[in-house]
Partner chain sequence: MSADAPTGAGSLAGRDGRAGARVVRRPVRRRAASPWRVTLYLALGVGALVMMVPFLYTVSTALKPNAFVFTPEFLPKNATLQNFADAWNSNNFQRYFLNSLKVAVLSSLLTVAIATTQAYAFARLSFPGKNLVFNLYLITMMIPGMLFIIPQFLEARALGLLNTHLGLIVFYVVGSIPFQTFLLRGFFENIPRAIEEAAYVDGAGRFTTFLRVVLPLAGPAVGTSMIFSFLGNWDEFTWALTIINDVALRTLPIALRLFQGQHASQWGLVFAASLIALVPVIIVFVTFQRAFVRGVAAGGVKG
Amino acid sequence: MARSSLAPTAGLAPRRPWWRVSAWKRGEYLAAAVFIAPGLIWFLGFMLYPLVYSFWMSLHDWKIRGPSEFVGLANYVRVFGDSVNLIALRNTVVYGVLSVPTQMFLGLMIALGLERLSRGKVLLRLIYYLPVISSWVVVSLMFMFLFNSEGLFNHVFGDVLGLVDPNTAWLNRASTAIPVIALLGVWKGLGWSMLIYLAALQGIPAELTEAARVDGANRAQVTRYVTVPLLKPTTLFIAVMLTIGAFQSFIQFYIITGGGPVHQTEVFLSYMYDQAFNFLDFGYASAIAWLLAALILAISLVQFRLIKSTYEY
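May I see the structure of the chain on its own, in the form predicted on its own?
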């Protein structure tokens, strides 16, 4: 006679229904729910709901008051036909190309230098990290005053040293304003890259570098053939995070140039902010945000594939 599939398996105790758990277990579940609930409510209410709602808005000609007309993908098509978005893409890519590799290289060099110091390491780490915790608004205003046509940079390098035209308006055109803002990004974020690399360096086993030295490798060869390859997971993490940060840059552009003149220094978030809060075109701004998220995701996946394919250990 065939045995019923619902019959308890020999040697195993039948599973108790969830509603017949002991009072002690119910207390455990209740405590877990109490701890999870605030974070879950925060995630659902302030992250997931706005995310889904912004996608819904991107499919409408959104009105603050009154009914909003459903327009399907028209806002997304409009993004590709808007020439300002091409300027924003160009400026964002130039900013990322100038700031991300520079910040990673200098962060690695400083971390390698600090790792070999026996004294003053903590003080130097603090000095390099101070810009990271500084306000974006404050440092953006500082760079704006440094590089305006009557600023300190023109006075020192123009009036005193004679290296540049002292009347140069660095922030009035994209070809000079983007490098200045990239310089600000490198200066402010350098301490973060340095700190991540420094933590990764402390995780490399000393036996590996000592074995390389025993084999006759000098300091530069140990760094190139042992330390840098072992730092590739850290390099991948920093590259992805800095690239995401570059594509999300907003405050420094908004304060220093405001996207002008005539949208020439616009980036995605400054243009999106302009469309949403100056022209109240929330549907179009939401479409820009979603396409920017898709672009960041695609670039991050490419970075993962490129760096993971070069792992050597």
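For the form predicted in complex with its partner chain instead of the form predicted on its own, what are the coordinates?
Only a single chain is listed, so you will not see partners or other molecules.
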């Protein structure tokens, strides 16, 4: 078993069942039990039990009061027949396609730029990172205000530059609200990709880029043919994390559009929350949550497969 090889005294201990061990070992088990118990009990009671319970609920027509009826997979079947989930899928995909590659590209560009600076690096990094640590509620309110029909965006791009109709109500229909929320996502998220890229850049041995310089490559060529390929594992990691994040978007949609008008800007979690806490349809909402979890898992597995097959140094 891997267990014995992890122990500090592993080399000396013959393999024995765990209850027939030396006093030192028994002391170690005891210490481990004391160290692990509070967290494990907390975890089992408030995380694992709810997880199992949630699956159980998804198989029922759940009643807040009175007995709930077992309906098997009916809630799951209902998800596929409910057109709002199709809208949610469309909105999620549009949001992801607009926001994920943009955040990654800008994050990479900024990281490559900052890496070259000798001064002002810390200040600039702080500015780019500030939206990441700001509350979703606060930044959602900011964007509501900026894209209000009387907001700054309409003033600058409508009244001053004449590029848009200055009375556009950006947040009142899906075709404009989703791109605006995606823009919020890019603005809030690119500092995170930047930071991860910066960390990865520190890990690239200077000899590799310098060798290329010596061989006569110019700066752009070194970046294009040496640095960026070396960042591939990081790029894929960021892609996975951002995709997972995009599929779990909730607060920004909930606050900015509330899923409306008539579900047109709904995403999976805003619809799930609505079903659960406005319609008290806990069974159906749980089924939506589980299918979303399965979808995210599937996407992550595909992307991790890609990471493995393209990991090269």
